[in-house]
Every structure is written in C-alpha cells, then in structure tokens.
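Next comes just one chain, in structure tokens: the form predicted alone.
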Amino acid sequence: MKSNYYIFLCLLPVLSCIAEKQPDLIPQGYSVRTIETPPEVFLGIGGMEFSPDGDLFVCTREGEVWKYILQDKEWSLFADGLHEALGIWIDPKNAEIYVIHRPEITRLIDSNSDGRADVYETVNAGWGVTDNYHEYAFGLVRDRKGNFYGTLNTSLSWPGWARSKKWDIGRVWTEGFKDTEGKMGRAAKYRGWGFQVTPEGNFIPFASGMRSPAGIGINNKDELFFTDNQGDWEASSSLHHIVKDRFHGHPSSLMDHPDYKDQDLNAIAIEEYDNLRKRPAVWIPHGELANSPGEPTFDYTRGKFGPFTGQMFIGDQSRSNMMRVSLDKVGGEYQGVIFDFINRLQTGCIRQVFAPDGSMWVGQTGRGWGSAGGKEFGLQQVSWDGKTIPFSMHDLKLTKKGFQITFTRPVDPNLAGNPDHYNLERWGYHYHPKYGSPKIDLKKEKPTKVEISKDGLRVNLETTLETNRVYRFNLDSISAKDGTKMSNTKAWYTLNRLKG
C-alpha cells in the first residue's frame, strides 16, 4: 500500500499536466502548460528573454523585471520603477540586461551580485514622451553589429477620444475626409517611427509611417519586421519588413521627416501618400485572425518545436491566439502567408520566446485592452512532443499560374485532387484616414486546375492572380492520406507582386 502511495505522488505532476485544459484549436503533438506567476503580483508581461544560463527574465507593463529559475520554479524581483517596460534584450555573451520603456532604453546592472539591479544606466532617450497614454515604446532587438532597434507608437491625438486638446498635434486626415477621421498624431517627437541606436548610443530615425507597431522582430539575416494594429490609415492589422527610409503609410510621423519640414501634411493628396507608402508584407485580417498583433519571433530551434523551423510566430493581444507566418520573396520583396496556430490561450499574447529546450514561452496581458482569453495577465508554455507530425498546411507559395501548397504529411489524393474542395476568396482594402477598412472587391472562386505531387506533399493550384489582394484558402474538405483532419484549414496569402 505504501509503495502505491509513492507511485501516486510521482504521477501527480504528469496527471496535473494532462488535466490542464487545452485550447480548442491546437495542432496534434502540441500542448500548453500554464506557469504559476508570483503570488499577488500583477504580471502583465511586456517583454521576455532567456539569459545565457537558461533563466527567464520578463519585464512588465507595471514597470518591473522578474527572474524565473525554471529548475526551481522560483520567481525573484530583479528591478522596478520603470515606466511600462515593453521589451527586453539580454546579451548572450555577457548576460547584460537592457530594457525599453516609455522614456528610454535602460541597462540594468547588479553591481553587488545580490540578485537585484542597483544601477539603472540610460543607453538612449532620443525620442519624446508626454503623459499621453498611447505613447508606447516597443522592442527590443539587436543586430550582429550591435545596433538596437525599436518602434514608437503614435500619440492618441483626436480630442474626441483623448479627452484633451493638448495632444492634438500632427493628426492627418487630408483633403476629402473629415477632420475627425485621423485619430493618431505625434504629440512627442518620432512618434510612428522605427529607430536604431548604434553601439555608441546614437539615436537614428530609421523608418516612418507606423501607427501602433506593437512588436519588432529580427531574423538570422538581420532583417527587421514589425506588426501594426488596425486603425486610422491602417486598413487591417499587418506585418511589415523594415528597411531604412521606408514609409509604411501613417502620415503623422512625417512631421519629423526632413523632407516634410514645415509642410501642411493635410494639404498633401492621399494619392501622394499612397504612392509613397510600402504595402505590408502580410495582411492579418481583422476579426478573422487578429485584432492587435504583438511581436514576430522566428523559430530557430532546429526542429525542437516541430516541423516549422525558420517560420515566424506572432501572438495577438485581443484574440489570445498564436499565428504562424511563412514569408515568400517575390521580385526581391517579401510577401507571404499566415495561418492560425493555437486558439485560444488564457489571455492576450504579445510576446513569446523560445527556450533552450525548444518550447515556446508566451507572455500575456489583458489589462486595459481586454482579451478573448479572459484573464488579465499570465505566462504559458507551448511544447511539442518531439514525435507527432500534425497534419497541416506547412507552407503556401506563389507560382506563375497560382499557388503551391506544401503539407506536413501526404494528402488523400481523391479529396485533394478535386477543385471543388478548395474554397478561395480574394479582396483588397481601402487606404484612407478612416479607422480600418472593409473588404473591397470581394471575389470567390475555385481553382481551374489541381495537380498533386507523387509523394502527396504538394498541391499546385491554378487560379486567377491579382495584385494587391489578400487570398483566403479554406481546405476543410481535405484530409491526410490516413484520414487525419487538419486542426486549422485556413490560410491567408498577401499577393503584392506576381512572379516574373
């Protein structure tokens, strides 16, 4: 009897993990575990990073930095007194900790090795900040040359929302629209910009036209990406490739552009802004997939997180889901496809980081913004079992005549060979100062031709191709060769350019 009792005690952690409720939509082989956060602490996570020794550091919207020792499951406060910290970066060589919060990038130093930061060193404070609640500073990533990068939110400037005229600076609604259309402005400098901070600490405005760029990511080629949230001048939420001097569509930031100094931005025709802007690499359809996307993070776990190595993951604050992106370089520019991956988690997902074991840790917050998950804050771990290959669309790429869909496992040739089993829609969006855009010129059709590869892993579709459109694919009638169903049957591809 005694030995049975000890066996039961050993099984308790396993039973606890199995008993945890899993999301409604999750690929086979993946599971979610909720991490216990410090008691009586409002841990609204704004940034996450693993230190070289494998400990997790999180910064919070409450201005704190916490350390979590995974092996001991222990939390300790490392720093506090920051102003809504929304990004953290830890040097993988010397473990130095940098945090971005509203007024600056700060280096946190524990000079006496007692586990608490006692030196707060300003690295750069080259942008402006007021008491406007919407002036977030997001980040933080660093390239191999030692340059930091971050993004700056526009100010909430329309008095009808902001409840004050003191921030009503830089709103742009342009000719033909009402002056109530443009909601966001730049009450402080460089609002709506992505920026670079050099190793010497110099602030360099890098790219303009951002509205609410809530996340910035970097790949292993030092290419930068950010997500933006739907609003004025932003038809739907989106993912953009950042290149120096690009303009991404929101005109308020041009107040700080030398080429537009002292110009009346409302006197510039909307067509000029449209020609100047760089379209998103990937549209993230509002309401269908995301409402408030966070940072993009690349999977470089070399297969520890399943069959999606090299692809990008993005969480959403409002819908509490995780999405997956595969980029497609066409004509030298990025466009690509986005899938829902896990839906839904316990609260809003704006930050995620891969642990040394390949699991994904998702930092969450719902305070003030609200989220579908319901909780106000939290931390969850997403793991792959190391063996199960979920049946899924792995990738979707543009071809000269249509699209090629790659699957993780062979498809049923009878189901996948039938054009009626592919429901396609395509649409565009308005570019205007109004808040968001409906789908325009919506068209539905079936592919005109379907070809399946011999191994059953690839399907080529021929269909009408139209630029500046989002294509939605619904494959709910298609199963794997062994009868397995897909956990998510939809994909959204942004077609900006055709293949030559």
The other form holds:
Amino acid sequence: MKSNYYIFLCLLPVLSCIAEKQPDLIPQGYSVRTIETPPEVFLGIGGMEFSPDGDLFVCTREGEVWKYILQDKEWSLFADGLHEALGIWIDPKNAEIYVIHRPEITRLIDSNSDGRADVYETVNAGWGVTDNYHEYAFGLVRDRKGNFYGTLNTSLSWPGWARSKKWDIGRVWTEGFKDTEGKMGRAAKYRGWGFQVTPEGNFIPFASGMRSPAGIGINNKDELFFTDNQGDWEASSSLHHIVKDRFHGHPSSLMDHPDYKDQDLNAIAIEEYDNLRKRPAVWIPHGELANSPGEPTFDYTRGKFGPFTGQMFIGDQSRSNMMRVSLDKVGGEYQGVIFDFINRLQTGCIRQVFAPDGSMWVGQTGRGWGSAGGKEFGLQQVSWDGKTIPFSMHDLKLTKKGFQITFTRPVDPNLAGNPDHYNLERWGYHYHPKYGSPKIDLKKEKPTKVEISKDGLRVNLETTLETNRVYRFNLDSISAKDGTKMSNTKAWYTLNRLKG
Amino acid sequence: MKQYTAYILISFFSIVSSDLIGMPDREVVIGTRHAQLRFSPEVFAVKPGTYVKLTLNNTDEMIHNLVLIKGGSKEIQRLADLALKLGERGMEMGFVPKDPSIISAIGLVQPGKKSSIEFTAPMKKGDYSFVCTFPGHSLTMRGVMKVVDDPASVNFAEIKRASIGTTPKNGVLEVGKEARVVRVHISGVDSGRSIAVGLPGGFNYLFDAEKLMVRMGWVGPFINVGRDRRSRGGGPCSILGQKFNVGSSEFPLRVGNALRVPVVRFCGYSRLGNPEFNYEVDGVKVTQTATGNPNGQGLTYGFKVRDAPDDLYFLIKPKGLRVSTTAGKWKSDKGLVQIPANEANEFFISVEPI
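Show the form predicted in complex with the partner chain, please, the one above being the form predicted alone.
Once more the chain from above appears, this time first in line as the rest of the complex follows.
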C-alpha cells in the first residue's frame, strides 16, 4: 500500500503538467495554471507588476521582492528586509521599482547591476505607523501626472482584541451604541486615509473614512477605486470610487480631518456621519460573494483576456474567488454590478496583474484570516483560449424603468422571456458602528415586463426601482440559444441613484 | 583618525595521522566564536569508519557543549527540545539527553577550557550534525560533519554560506558574509519604523528611522522574525544574543543647538558594504554607519556630514558608558559630544558599556 502511495506522489508533478484540476466555477474558454514558486520561500504575495522587459516582480508580506523570468521559469531575489510589502509599481519608461510597506514608499535601486537592490531610498513616509499589526499600508498606483496613491489601514484599537490599551485612540461608536462596538481606531496619523504623494514628494491626505482598504486600483482615465472589508461601520465588503476630500464612512480617520480636529467624534450623531459619507459604488455582499476583497484591476488587454475588456477584476482573500465588476455611471456617480468570475482558486486572492500576453496573474496569500483552499501563499495564471466566448451575462445596467442585461451570446428566448427566471431580490444595509450588517428590508419579486432584443443579446427588465439597495439576479434557469449553460448565473447591482 | 575593525577569532582544526594502534586516525578541534553563539569551523569532513578524536575548545565566555547526531535541522530541533526538557537535571547531564540519534557528545565545557572525546565515524556516507544543546544556543550553534571518501575534496567555503533573504521556518534570520538590514517591530521598542542591522561578525543594532537613533545593540545571533511573518503579521519580534546599552537619545544629532529637537527627514539606506543610513537634520545631509567594537560590546558610529553650517552635537545618555570621539569633545556631564563644524565632515563616536 505504502509503495503505491509513493508512486502516486511521484506521478503528481507529471499529471499536473498534463491537466491541472480546474475550479468548479470558471467561464468556458478560461483555464488556470499554478506557477511553481521558489522552494522553501514564503511568498505571501502583496503586490505584482511586470517590468518593461516582461519580467514579473512580486513583493511579499515577508518583506521581499522576487523577480520571475517567465520563459526560463526562474526566480531570483531582488530585495529583502522590507516590512510587509503590500504594493509595487514599476515605471514603464525606466523600469524604476517602487514598493509600499508599513513604514514608507521605497525606491529600490540596483546601483551595481548585480541583480540585487542595494540602495533603499525613502520616497515618502508621510503617515504615522505604530507597532500595531493592523496598520498595513496598501498600494501602489500612480497616475499620468506622476502622483502616487495608496491607502492606510486603521489601527486595531479595541483593547479586547488588541490586548493592549496603548492603541485605544480614535475608536468611534457614537451615542446609543456600546463602546465595544468601535473596534478599529487611529493610533497614528492618517490611519484610515487614502493619500497622494505628488511628484515633488509632498504627502497629501486625499480621502478619509476607510477601514481596511486592502486594495487600490486606477483606470485609464486616472480614476481611483479601493475596496474595503466588512467590519465596524462597514455593513459589508465594498468597492468605492475615491475622489479628493471624500469621506467613505469609517469615522476614526476624521481625527486628522481639519474640520473635526479636537472634536469628540463620539459626541457627533450618527446621522451626521451618514450625511457626510459617500456610499460604496458597489456592495460586495459579505458571505455570499466575498469577505475580504483585494485590489481592483482593469482589463485593458483589448480582448486578449476574453470579452470583458474595460471591466474590473477583484479577488477575495477569504473565499479565494475572482470577481468581475462593470461600472455604471448614473447621475455623475459610479455604481454598478458585480459577478462571480472564478470560484475558486487555490488560496486567498488579493493582487492581480495582466501579463503582456493578456493572461491574468493572481497573487495569493492565505495567511492570517483563513482562506478557502488553505495554502499559505501562491501564484496562479488565468488564461483565455482566444476563441471560446463563454456564455454569461456581460453587463447589467440601470435603465429608467428597470435594468438591461447584456449577454455574451444569444439567449434562449423561451427561457429568457419568462419573468419567473430572474429570481430578483433587493435589500439594504444598516449604517452603524456594529460589525457588519444583516440584509434589511429584503424583498423578492418578479420583473413586471421582460423584452428580448432581436439578436438575443439584450434583455430589458421592468421592475420596481428603489435607491440604496442591492439588487440580486439569479438566472440559473436561463441558457444560451444553442443550449450552453450560463457560467456565472448571479449578478449583484448596487443602486444608489436612479436614472434622471 | 581611529578606525575600528571587528575581529573574528577562528580556531583551525588540525589533522594528525598516526600509525600507532589505539591512537586516533584523525583529530578535529572545534572552537567557539567569541560572543556569537557559533562554532568554528562549522564543517569538517572525515572518511567512513575513521577513529576520530574530537575536541571542543571553548574560547567563548559562555558554557557550551557539543552533541554529534544523525540527521539534519529537524533532528537538531528535536534534540534541543529534549535537552530543554531535562530541566533541573540539565546542568548535571551536560544538557545531553539520552537518545539513539546521538553518535557522540562532549558535555558542558567551561569558558576557556577544552574537552575531548573519541568515536568511530559512521560507515554510511552523508551529512551528520553537531550542535550545542545548551538552552538557547542550538539555533545558531550548529555544524556539519561530512562523511565522504575524499575529505580533501570538500569545498568548505561553499558550505559556510548562511541562508539569504528568505524566512526560515523557525523565524531565525542569520547573518552571513553580508550585513542584513530588516524592517521589524522589536518587542519592547515603541517604534513603528525600526530597522534591525546584523553585521558579519555578530554585532547587531536597531536603528529607529523616525527618531534617527540607535535604540540598542546586541552581540551574538541576529533576530527571530517569526511573529512578524506568521498569521496576520506585524507582530513583535525578538532580538537574539546579548543586548547592550548604547545610551540612546531621541534625535541625537543636532545642528547648532543641542537643546532644540531638529526637523528631520529619513532618506533611506545603502547596503553596498557596511549599511549606511542617510538622513537630514535641519536640512543638513548626514550619512551614518555603525561597526562593532573589537573588545566585546559597544558600537562605533561613523558620520559623514556635508557642509555643516555650525557645530554639531551628538546626545548620549552617559550612564554606564565609555564614550570616545575622533572629533571635538565628549562632555559626560552634559551627555553630549560637541563636534566643531570644521571637523564634522567625517568623524567617529564610540560607545562602550563599562
């Protein structure tokens, strides 16, 4: 028996070359390949970027930067001794490498060209940081004007969790709630802020109200987005559009806001915070879609990664799935829809980057919060075969009377024409200092009218529209005209504003 | 100008062959490196079945033993755990547990003493480990006995490389031929921006990149970063080895006025050679290095200051320290070294616990 077992073990690598086990949920035409990471190295990926030469640079939670040469499958250590590096940016013009870690943004310079960084130049350290483990610094993106952006986690402040009173600063629970509801706080300057560092090197606190903003992304119009994790003051995980001076809802950061300096944040009524906050552009419902989302990345591969060009991809550290977002600008503000895309990969997904060949590389860490799959870390490549158009919802947008769903291929008109096949639900969330929120005012209903376009690619639904609601669609009874099953049958649309 | 260099004491092993029956085929002497918790040499090679006389020459100030075992790092860890579990009986048994993996062992050897043992090397070729199982020493005090047909062919230089870069499973970062520079939170040090530096030769210090001060120094092994790199990260890590006081003061380097806290900016560091920290004090550019003192504990700081507009002051809490400087004067009553502007271009300040 034992010897059989060994033979099996020996065959494993061979088998994995032939056909790697694929996730249960993955659109047709897509496949996943697991990349071998350097032996005996903890590679908890915190950031990924391709250099202009096409080499992949990976920075890690263990404070290292590794270079991977794709054609040779060869890893080499470029830098070490950083403090939990959670973002990297490489200048496409001159290949300069920047990382963000707990204490600062650092430029890594290999001055003697031996393949290892030897000068660690501090670019900016404008924020406060203590030895509180939760004070992560996330990033790193840069706009076309040369401004860097990153986000700063709040401190873990409630003594019952932090096991010390020394960080119990800036916790907010407001009147009517127990003081233990406020969990996160601000033990140092600008915790809970998104920041900008100008090309001249000035640190500018940019937007406040963040809790655990584990990923920041930028689109080709230099618009910024970040994801936040469910927790105190955060009803569910979410995606936000960052605009200068915006307040995103978690009050601790207001300690560093000029309008709130020296004010008792617990004496301010919850209604004031509610009026001040900008709601998430897209709710990512906790438990059913994601528990701790990572960075948003836009697909600008011009079709090399399939039919979703211009849309956004987000991974989740807890459920180890990849999601897809399409934004919908309504009344000048972003809201939009989120779909599950791949469920699931080998472990927690927090970073991704598109390779020059259009494949998506997913950087993974499963350390600390328990990730589905259970691996401590990993790297996987998701590729599209270049020809198979999966059958799925391509987009879902708000109309004046309901929603328009676009499909990647023509739908079966008999199935898609039946209002019973949309399983519509809508709900809201509390805004409160408590940890997460249940769904409130949950309503189920059918569309009142369903209209299919002649080409079978679009369906217009009419239904009751209500603001500040998440609409969930479940289309698992609908297949394509040729009988193909839909790859991802659910969609979650966040309706903040109605179409004017 | 005085310059200090850290010297490493190395004992060499000798080979004595003999035709006499009952005399060992081979004699090996293993020394201990002063204050580094390291053996020297850390590798030796013998032929299978050789009758070996092994001597532990303890030139260190601490007590050590030497246990030769079958197996590698896992076995070392297991043996070290067994030794620790001996508890009160440990000293009496020389921290040598009873275990079938042990080939031979030298019990506790007092500082400055020697002890020998004779044994027959295994017939089976391969790597065997030797370790000091005195509590706390096994992480760094370990070496390899190679059983090979041709001991002369073993390339010792290649083997003596310490692991670089990555986090070992036990969390212990070692220092090899090159200095290590690692951002870390150290237990008991209230700073979010600490940088641990491990120099070859067993001197280590902690630089605070916010207050631009060296927080502490220690001799021996470097750091354990396990608590930063397990679970959610960011946890307090520990220094290994023996800590010593360096009279740390916040923002110790000042320009023109010793009493005024300066406006500072940390600019990063260079790892070309001995690590150099770059920072600005009231706009004056400073480069700072540190080296170990040859006679035990203490550090020597090297400063390069570009265009000092005025006298400089370097603050040190004088208690229990001997301070010397290559420029200006140490005023122990005021707890500062005053460096005239015209000598500030390059100078060295040495702090040594008395």
